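To begin, one chain is listed below as structure tokens, in the form predicted alone.
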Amino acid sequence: MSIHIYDPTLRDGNHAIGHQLSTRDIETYCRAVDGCGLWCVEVGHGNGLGASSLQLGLARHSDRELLECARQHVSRSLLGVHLIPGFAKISDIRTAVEIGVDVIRLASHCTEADLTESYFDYARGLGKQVHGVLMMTHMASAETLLEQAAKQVGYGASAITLMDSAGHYDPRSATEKIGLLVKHLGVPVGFHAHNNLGLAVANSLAAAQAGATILDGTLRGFGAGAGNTQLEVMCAVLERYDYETGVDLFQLCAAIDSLSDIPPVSKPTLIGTSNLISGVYGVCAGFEKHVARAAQTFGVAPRLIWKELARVNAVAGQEDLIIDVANRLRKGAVA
């Protein structure tokens, strides 16, 4: 079976360094990996188009600067973007398409697919691939995910990707949830993992075995929190299991060796204790730096913040809630 390899190193990886990827980083990375056989390279602020803000983190460069740089240096892979309605405006889709983006991923929390409908209405007439994405999918049952994904297909999604945004999955959950979508949706299904529990490669393999044909992975696992599925390892494992990815593994390894002075190679991603705890509790991996700052500011143990965020079912976009939780913990207002 063939697997499309989707590489969000230059988008999800932006979380790992506070959204400070430079245009030099973008250019160097794109030059190195273009031609390695990656199906699509995704670029942008960690939370996608339009997300650069005081709340989520100010990016070093504008969306336009990042995308124009990437477009100039990616010719053999497709160029993708990630959009979350509310952070991104519908007009951001037009800007991305004018720059030359090939794949548009429209994302929502796993039970809020309705929020993407107007964005699909706008994007699907622009002649680009438009995919649906459901985030934080450990928080919903397989049946609920199927219902939400079917809505996005109805809006015009040509593929659906489930994100394990908290790194909470195990291979059993990947098999169950991906398998149900593959059985009923009628469009390609993808999977995007985080590595909080050290299971990202195993979960991605389980997703492939359940029928996923699009897999996300980032170079050296560079990404939010504990990072993503390590791209080069995933490609090697898929090759061992006789999947066709189109990736030249040895060329990809040579590209990694040439990137020693820029992220993701110069900033290796590790599973820290805070990442591990967030994976156990199932809280958004992108909260890592916000939780660390709040813990230091209010003198509260990070594990207590993660626990309370899990109890109140905090989701991406609720970064302000982290400060409130830490403040309440400091005052002893949380049991």
Second form
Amino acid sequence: MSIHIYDPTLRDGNHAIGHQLSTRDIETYCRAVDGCGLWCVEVGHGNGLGASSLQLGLARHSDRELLECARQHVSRSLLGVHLIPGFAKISDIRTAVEIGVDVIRLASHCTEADLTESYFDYARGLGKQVHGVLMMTHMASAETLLEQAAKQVGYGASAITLMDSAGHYDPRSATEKIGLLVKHLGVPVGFHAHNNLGLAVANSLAAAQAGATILDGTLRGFGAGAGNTQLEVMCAVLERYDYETGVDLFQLCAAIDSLSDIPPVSKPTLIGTSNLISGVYGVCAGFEKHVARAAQTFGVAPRLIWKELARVNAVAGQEDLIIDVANRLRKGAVA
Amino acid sequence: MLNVAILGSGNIGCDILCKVQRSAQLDCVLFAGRNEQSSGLAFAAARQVPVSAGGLEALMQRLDDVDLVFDATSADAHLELAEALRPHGTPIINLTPAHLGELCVPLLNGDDLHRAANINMITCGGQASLPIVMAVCAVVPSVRYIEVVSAISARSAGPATRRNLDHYITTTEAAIRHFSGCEQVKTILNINPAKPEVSMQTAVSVLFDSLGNRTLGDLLDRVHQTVQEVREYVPGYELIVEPRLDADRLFVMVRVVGRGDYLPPYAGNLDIITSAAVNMAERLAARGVGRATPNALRDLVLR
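Right, the form predicted alone is done, so what does the form predicted together with the partner chain look like?
Then the entire complex follows, led off by the chain already shown.
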């Protein structure tokens, strides 16, 4: 079985450092990993194209600067972008395509796939691979995910990736949800894990065993909250299970060792107690820094903020709600 | 009394009807859709309003009785309506995502638009944010960036809203630029499937160079006053996070709880734009637009 390895280190990883990846970081990283056999490298603001904002964090560079830099230094892997309608506009797709991206991933909250329809309409005709992504997929049943993924396939998605944005999955959920999509969807299915419960590699393996053929992983697990699936570990485990990934593991390790002075390596990601709790409650991993800031500003324990965010079913992108919740908790206005 | 027609029998048309029927200055003389089976037509008929499935044609036949048209259809249909009404001079208040007409927030420019042939109500996010944005701009002299983030309940976002997400963003951003004069603008919309449903919330963030000789107190006063003024036509509009200053960054958050006319109260996004549209029609009525002016004038010319 062969697996495409999708590497969002320079996109999801951007969450870990407040979207401060520099063009030098991108150049250094892309040069180091371009010959390692990764199928696609994804670049951008942590929440994707068009997401640089006070709400989500201002990026150090514009989308254009980030992508132009990456395009210059990635030639053997494909170059990908992630975008969420509502943050991104259709004109952001145009910008990315002008710069020469190869893969466009159009994402929505797991029950709101129809928000991507008009973006698919635009992106489909551009001669690029256009994939669908469903986020926060622990919040919906396998059947609902299948229904939503089928909508994206109907809009023209040539593959669908399920994201465990909160790091709430265990291998059983990966097996069930990926398995149902693989059985019925008719296009390649991918999986993107987060490591809040320390299960990202195990969940990715379960997804592969259930038939996923695209797996996301980031170098050293660099990413939002507790981080993503640790790319090099995942590749090694897949090799042990006889999957063909195309990645040269030793070369990838050498690349990592050469990167000591840029963020995926210089800023290691680990599972902090706040990340663990957000994983237990199933709240978006990308909220971590915002929760930490609100907890300090309002003098409220992060645990209480996570709990309340879970109770009100906060979805990815609702960072403003964190301030509202912390403010209400401070006033004792939460039941 | 202004005789109004409502075109479009979806959620927006039905909600406008409820509000028109509550108004002492407005009378609905035609509620027209294009689908005989539409539940909206049945809803209007049950409220004793003349209904038709004949769409624009039905309106054109009755135009002599109509002083003002609320357009709650689609962008394409709106272009056709605007074209058809131009020779007759009947004013339109449009709630479609067509880029046509004078951008309108009743509190900000509602009393300047009595000569406009076509009045555009922007978006729900625009109606919720612009009064706050302009209150801030009135106090803070050097705004360099404005960001508006709205969250609405998934159940209040119909298929047209979902397909028009890009339109929603570009229209809201254009309106913020238009009113504030600030070029650096960003709009975000979150559609939240949580149950129980979330009410519409809108957060306004602003970056500025300095407060000049103004204080946070000035800002609080102005924002509170603005919220009171909006509440006169959107009773469920409330301040939920008072202006907070963090270095060069200002954050304010409002919520809109709907009146529960056609959709339940969580659909504040629907309520605020239909309330604004109806308030605008009432302002026109107060200025004597309608029967007394264009139609009477037309009669005079014809004689």
